[in-house]
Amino acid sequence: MASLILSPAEQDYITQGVERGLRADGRGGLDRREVTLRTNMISQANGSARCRTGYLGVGTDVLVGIKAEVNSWTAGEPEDRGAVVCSVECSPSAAQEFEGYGAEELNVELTQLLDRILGGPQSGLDLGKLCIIPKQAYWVLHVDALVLDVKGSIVDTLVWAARAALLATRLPRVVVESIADEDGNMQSEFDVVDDAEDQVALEGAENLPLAVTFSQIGKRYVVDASEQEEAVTQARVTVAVSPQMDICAIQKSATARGFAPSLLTEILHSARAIAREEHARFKRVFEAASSDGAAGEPSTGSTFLGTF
C-alpha cells in the first residue's frame, strides 16, 4: 500500500525499533493514532461519515457515504431479507501510485474486505429489516467509500467511517397495505413516506464491527502502521470484531510472507483487547460528533479546517 521508499538504515532503525516496543512517533506497538470524526457530511445521503486518523495532510481520510434504494426481488435472491452492497475507490490524488489504474488492485481488495465485514450477518446489521414486502421488494444500502488520502492504516479508518455512516443512516418509514384484486385475492402494496421528520435508524447498527490491522514488522507486529512503517512491513493481517468481542472476519493483505502459527494466535488474542478499547473510543467519538452542532449539519465541503 506505501509508495514510500526508505534507506536501508531507516528501514533498519523501524524494524530494531518495533523489536525493541519503541516506535518513530513515541507510540507504544499497540497504540493508535488520534482519530477525528464527522458525521451528515453530504446533504443527498442517507448517512455519511468522514474519518481521519493521524493528523490533518499526514493522516489518512476515509469519506462514506451511504445511499439506500429499494430494489423489486428477482427469482434466486433471499426472500425476506435486505442487502448492503460495498464500493471502495482510492481518490488519485490521495497517492501517487494511485494515478491512472494504479489504485484498481487496492480498490478491489478494500471493496472485497468490506463486504466480508458488513455484507452479511456476520456483520450485526438485523438484514430482515431491510425487507419490505417478502418476495417482492427490499432495500439495499449502497456503501459508497472515497479514500482521500493515505498515510497509513487505511482499512482501520475506512472501518470506522463505514460503521459511523451506518449508525448515522436513517431510512424513510415505509406503508404497507393489502388491498384485494378484482378477484377477491390479497395484494401487497407499499408506499414510502416521503417525509424528513419521519425517518428510522438502522436496526443492528450498534453492533458492528471494528476493524483492527496488524502489520508485522522483523519478528514483531504494531497495530495503526504510519506510512514509514508500512514500507517495511512484511505481512499485514485484518481482524474485525464486534461489540460483544466476536471475531466477523480475517483477511489477511496481499503481501508475500504469511504469519508464524504462535505469532497469528497472539495476534487473534490482542485483537479482542484491542477491539474493546475501540469500541469504547469510537462511541465517546461518534456521540461527540453527533451532539456538535457543525459535525451535525450537512456539508459538502473538502477540508477539515475550522471545527474539525
The other form holds:
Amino acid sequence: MASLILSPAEQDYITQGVERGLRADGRGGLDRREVTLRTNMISQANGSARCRTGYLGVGTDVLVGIKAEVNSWTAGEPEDRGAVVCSVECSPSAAQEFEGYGAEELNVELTQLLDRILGGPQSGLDLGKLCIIPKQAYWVLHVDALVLDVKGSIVDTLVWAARAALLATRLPRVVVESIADEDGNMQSEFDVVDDAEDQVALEGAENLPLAVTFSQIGKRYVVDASEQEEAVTQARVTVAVSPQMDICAIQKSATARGFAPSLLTEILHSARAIAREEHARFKRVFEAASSDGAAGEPSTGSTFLGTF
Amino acid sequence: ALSSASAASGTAFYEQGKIRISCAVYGPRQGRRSNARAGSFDCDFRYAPFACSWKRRSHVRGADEKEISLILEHAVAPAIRLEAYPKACIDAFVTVIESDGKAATIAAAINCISAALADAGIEMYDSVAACSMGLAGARWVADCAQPEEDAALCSMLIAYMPGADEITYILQHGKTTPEQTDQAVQTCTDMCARVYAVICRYLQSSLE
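Go ahead and give the structure of the form predicted in complex with its partner chain, now that the form predicted alone is out.
What follows is the whole complex; the chain from before opens it.
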C-alpha cells in the first residue's frame, strides 16, 4: 500500500504507542474512524456510492460505480448465472507514487482482492437471478472502484463503498418471451424495460460481506490503520465477514513478517466481533445516506463534492 | 545448482504430483534504489503457455500472474534477512511448467522459491513451506488437483515457517464458518511442517 516515509524516531513513537495501547489519534486498538457515505450520485450508473473513512472531511476516499451490461453466453461459461467483474483503480492524483505506472501493482492487488470477496457465490449475491435466459443471455455487473484519496486502510473503505453501491443498484426489469418458431422449437427472447420507475434491486445484496483489516505493529495489532500506522505495519491481514458471521475471504499482505498461529486465531475471533459492529454501523449509515433527500435532489457538481 | 539456468545464483525444480515448477534466484545484486537501508525481494511468476489445462496462456503476463507474484513476495519475504543486504535486490523468477489446481500451484511455487533461495545461499531466518486445502462438503481435503478445486466450496492456502512458528501467508477464497476456518488453519499449519521436513531433507542430501 502507499506509505509515507517516516523517520526512525516517528516509527518508534508509533510502535511503542501501539504496544502500550495508545494510538496517535487517541483511538483504541479496535476503534475505527468516522465513515461518511453517499449513494446514487452518479446518474449514469446503475448504482454508485462514495465512502470516506477519516475525520474532518479528510480520509481514505473511494468511489464505486456499478454498470450492468447484458452479455451473450458463450460455451464454457456457467449456463444459468450472471457474473460480477471488479476493477479497482487508484487515481494518480491520490498520491505522488501513483503517477504513471506507479499504482499498477496496487491496482492489481486491490482488484484481485475485491474480486475474491465479491466475484462468486461467497459474496452472497444471488447470481442465478442475474441470468436472463439460460445459455443465451445474462447480466454482468461491472464494479468499478476509483480510489480518490489514501489515508490508510484502503481495503475496508473499498469494500464498504462496493457494498453500498451494490445495495443501491437498481437493474431495469427484463421481460422474457418464449415463442415457437417455424420448426416448433421454443425460442426465448428478452426485452429490457426502459422505465426508470420500474427497476429491481439485486437479490442477496444484504448478504454481502464487509472487510476488517488488522495491522500488526510491534507486538500488538490495530484495526483501521491510519497512514502513519500503515508505514510501520509489519504484517496485515484482511478478513471479509458476512452478516451471518461467515468468513468469506482472508488475505494477508505486507512483507516484513508473518503472524504467530495463536495471534492469527485471536485475530479471526476479533474479526467476527468487529464485523458484527461494522454491519450494524453500515446499516445505520446506509439508511441515513439513502434517505438524505437524494431522491428528489439533482446531483449537481456542488452536491457531489461540496457537502460531503 | 538444483536445476538449469547456470547464470543464476540458485535454482530449484519442484514436482508435486502433476505440478512442475522451476525457479531461478538472482542476487544479491545491485538494487534499483541506492538509498535503501534494507534489500528488496522481487518475484516474477509466470505460467508457461502450455501449463494450464483449460486454455493456452499468452506470453503477456495476466493480472492473475501479477497477483500471484505479489502473493509469493508477501509469503517469502518475511523469511529473508533483507537487512543484511542493503542497497541490493534479490530476484526470484518462477516458471510453472505444469499446473494442477491454482492454490496447490501457488503453494508449490512458495516451496520451490524456498529451495532456490537456500541453493543461492541467501541468508534466511527459516525456510517457508506452504500447503493448500479445499473444502469438499464438510471436510477439508489437502492439496486439491484441478477437478477437485473446481468442485470445492472454498480453498485455503497457508505458508508457514516452522522454526520461527510464524504463518507468513494465508489466503482463503470462498465462504466458510469460523470453526471451519480455524480447523483449516490448524491442519494446514501441521501439514506445512511436514512439507518443510521434506524440503530440508532434500537440501541436506543435495550437499552430499
